[in-house]
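Next up: a single chain in structure tokens, the form predicted alone.
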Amino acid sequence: MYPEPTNIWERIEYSKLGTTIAESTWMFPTIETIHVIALVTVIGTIAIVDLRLVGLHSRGHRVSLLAKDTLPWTWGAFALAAITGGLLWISKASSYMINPYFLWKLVLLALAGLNMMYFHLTTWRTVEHWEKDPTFPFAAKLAGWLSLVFWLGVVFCGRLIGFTLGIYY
């Protein structure tokens, strides 16, 4: 039996479903397996629209169309990474939440969504007016290096949470 709960974290980790993935044999694993391939679908995906803008990739193609194609795909797969990581989280709440990776991991994810807010709300509006440029706007190429940065720390901050859990108390 788990000992009475002294905060909200601990709350949420000794719920019914925090303990169930927690002493399952086969929950956690399988849940950060979908995690994890969802995760890197979401990376790829964007990493594509982003190797577009920073001119490093694709120049033959029109970043748009490419934002097209691979926009389903991202959303799908960061929605499926949400629920998985979700579950993750719930089943040792209150270890991530005094793990200063998982909250440098959260951080990313949040600048790297405010990066491609701003950039849809400014620079994109205006994407079939440079797009065909051999040279894309300094904003642009901005928004793409920016996204890959946060991308690759959310990364890096996610292996360390694994390798990290249980070290800070």
Second form
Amino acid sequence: MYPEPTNIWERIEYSKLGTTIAESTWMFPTIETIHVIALVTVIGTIAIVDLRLVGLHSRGHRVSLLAKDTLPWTWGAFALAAITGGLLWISKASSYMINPYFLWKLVLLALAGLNMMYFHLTTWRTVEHWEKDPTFPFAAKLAGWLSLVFWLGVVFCGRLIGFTLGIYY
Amino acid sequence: MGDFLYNITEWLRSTWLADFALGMSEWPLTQWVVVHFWAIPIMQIIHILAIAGSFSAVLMLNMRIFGFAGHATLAETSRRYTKVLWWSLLFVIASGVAMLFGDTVRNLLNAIFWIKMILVVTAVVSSLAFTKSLSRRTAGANGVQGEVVGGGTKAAAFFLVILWIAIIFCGRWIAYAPA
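Show the form predicted in complex with its partner chain, please, because up to now only the form predicted alone has appeared in this conversation.
What follows is the whole complex; the chain from before opens it.
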């Protein structure tokens, strides 16, 4: 029996879906595993393009073609990570919402999204003019480095959540 | 399934591994890892990033072989992602070994840990065979788009993806295995 919820996060956590996931012996680990598979796909496929942008890998390959190959996987995996992440969150919403690493993970995800959006709306528009140059424009390199740092931060915070869930309450 | 895993764990407890795991938990390196809060999370982060590298390399090779990603020749794609795969595998294994010291008993006396080890060895051997066969097949095919890929290569590529998904499954479930 669950106590009367005192805030919106507890209301979500004590919902039918939240308690079903939390009480099941296999649901949380299974959803968590799918979340990890989706996340490593997002990180890996994004890194392929980012490492090309900063000039550390795949030099000599057109970045627009690399992005064409990887982006469908990045988006598909991101959607799966968001769905599974949402399900994990519902099962422990009140604990996650007071965990600083979870909140930082959300901030870093937002920053990664904003960085990508800004890059695609500005520098990427002229990609055909600079992608055959030996070095890429500063803005492209910066977007690549920022993306790598933000996603590294997402993994860092994501892993730290598991180690600190019992600390913040 | 739970009973099966529990029985394997019980059997592991009856072997020399039990004494070895307990002895290993007293090693200075194990003690150092246990008392330093950041050691395990950092090793796990490196492990996850290395898995991201391995899994994505296998995934992109698959995409090229199945014709879903075709901007480069198979030879170029194979060369590029094979390097990523081997470097990532090196970090997967190194960080995995380091993580063993975090909780020797829970890891070594755990059915899912050993299933994962069998799958990792299978992945390394299969990757070696697969990349060798791919480099033989693509030798001299530089610059030729759309080389013909046989059913065997496609099956091997798909098998590697499934293998990595199984490895990730086991990796996460080690923490939830019946002890």
